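Listed next as structure tokens is one chain, alone, in the form predicted alone.
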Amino acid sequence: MPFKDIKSLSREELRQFLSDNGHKPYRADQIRVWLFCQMKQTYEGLNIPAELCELLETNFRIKSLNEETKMESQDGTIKWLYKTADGLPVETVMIPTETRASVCVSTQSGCAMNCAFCRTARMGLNRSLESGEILEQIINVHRYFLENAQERKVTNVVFMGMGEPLMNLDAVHRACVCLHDQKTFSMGKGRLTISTSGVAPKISELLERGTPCQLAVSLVAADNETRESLMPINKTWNLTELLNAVDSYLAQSGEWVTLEYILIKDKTCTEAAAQNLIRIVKPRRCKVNAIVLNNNENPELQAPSEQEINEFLEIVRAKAVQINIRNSRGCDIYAACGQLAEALNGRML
């Protein structure tokens, strides 16, 4: 790409690269006002020099992300199809509620992680993005708001979408910065989860950037060999690694860890697999997000019934293990968790 977005920029980098070229590194603050709290995708009314103004095109884009389609549910979620400015997919969902609106963001285009219940997997990885297109997603959902003249704003943000957040760190640690900045977004710590589907050594560095958010581990199956045949990434960090991680994160931060969970008939929605979730959530302090398979069009993975669900749910509960089965939103648009892809040959996979 010919230019790096000015929303990648911290406000020090952009205060040195006003300084650099001759300018007052005070303006830093009104850009940045501009960008993220009018939220602007042009330089047009930029009450700044013109030599300024000029100088930024030059070196920065200030738009980056082009809208191809937006889907709307029958329960009211969104999902937008993106190219970037080197016409690479990215796709983002936006959950209502009465009282919320949680924007699922991408962190990458396409995914590596070849995960077997996940569409995305299909597409492979294209590249990470920079944090300035993570944010985007975040204004364009703040700008569809305005435009369309409802009252709302974004209230979360999930790092759930397409990609692997933690084989983005950087990126995605500068947009938790950005989004938790009492002068652009002001979103508490508490409003901001990173999703993570295993990659180990990255969860300290969370800590160790101070990076502002909530961690989610996709456990997805509570035994090696089954983690394994559905998450490749369980080769490389297999479960004892992962849970000493997730121990160390657990001591360091004193926080609460949510732990996600897929029920999938015979393989994780079974006597066992919830006899081995328990083994591993009762000692810590997580909570369990559970969801039912979705539609993944893998003929190998099927969802469980509603009885073996119940079943399943009375063991866990029933050892006093904290877990709550999450509703999956936008399924008639492929909006749901693992089931983000980018139209192929002009269809949609």
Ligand code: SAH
Given for the second form:
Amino acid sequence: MPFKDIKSLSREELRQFLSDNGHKPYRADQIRVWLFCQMKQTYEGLNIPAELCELLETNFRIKSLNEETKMESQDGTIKWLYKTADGLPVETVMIPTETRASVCVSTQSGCAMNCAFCRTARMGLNRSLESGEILEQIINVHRYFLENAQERKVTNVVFMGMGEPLMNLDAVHRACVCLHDQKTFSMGKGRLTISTSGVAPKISELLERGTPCQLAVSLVAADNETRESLMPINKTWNLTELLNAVDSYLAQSGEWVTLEYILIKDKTCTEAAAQNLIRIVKPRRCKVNAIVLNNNENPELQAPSEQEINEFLEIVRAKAVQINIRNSRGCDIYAACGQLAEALNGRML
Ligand code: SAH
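Please give the other form, namely the form predicted together with ligand SAH, since only the form predicted alone has been shown so far.
Full assembly next; the chain just shown is listed first.
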């Protein structure tokens, strides 16, 4: 692409760019407030010298995503499909509750991880997004609330849309820093969650970089054989390697880690699976978010029955392991976990 989005620059980079071009570096904060807080998509009305405006326009994009469709679920969840400047699909989901509004952002267009249960995998990977493209997804939800006279604000951001965040760590880190920045979004790190399919060596990098975020790991299954059959990444970093990375993260950060577990009939919702899960979670400062498999077009993978789910939960809870069942939101518009895949929407709906 010819230019990058101005929102992809850190404050320091923008200051540097301004001073390199003979402008006052303090303008960086003024421009950032305009973009991130005022949510503007042109420089019209911004009180900066005309030649600075021209300099910015010739060097950077100010708007990266074009809205293609917006779908609203019966439960209030909204999913937007955007196209990037180079025409690639990106989806964003907003999940409202009484008190919160979580935004699930995509970090890549498509995904390369090829998990058997996820529709995004069918798209393959187009490319990683810039941090400006990630941030624009959140800004757009803020603007949507504002334009629709809703009192709501985005309270939480989860990096759980299309893509593998730790395969695009630089941009994801930049986005988190900007979201955490008191001069822009001022979101506490507890409100930002990065979810990884298990890119073990990158987990320590989050701490080395000091990325302001919480960590969630898509455990999905609790033994290597099952996990490998569902997630090719387990061939590269198996459970031992992944859990070692989680353990050093736990030790160094002092935080809790969320393990995401998918309940799949006969595979991850059996008594043996429950015992394996207990063995993994019990000794660690982890809680489990379990989610019943969402419709994903793979005929070999089915959701368990209610009874199977309850029996599984009972076994796990009997050992005092923290396990919450997350209700899927937005299933009717294919906005739930593992359902984001623009290219397939026509066929699915
Ligand atoms: N690549 C990252 C983030 C995107 S997936 C990751 O793997 O964590 C976000 C979450 O949705 C993951 O926990 C994933 O395991 C889950 N998921 C994917 N497909 C699903 C499906 N069909 N049903 C339920 N959860 C699914």
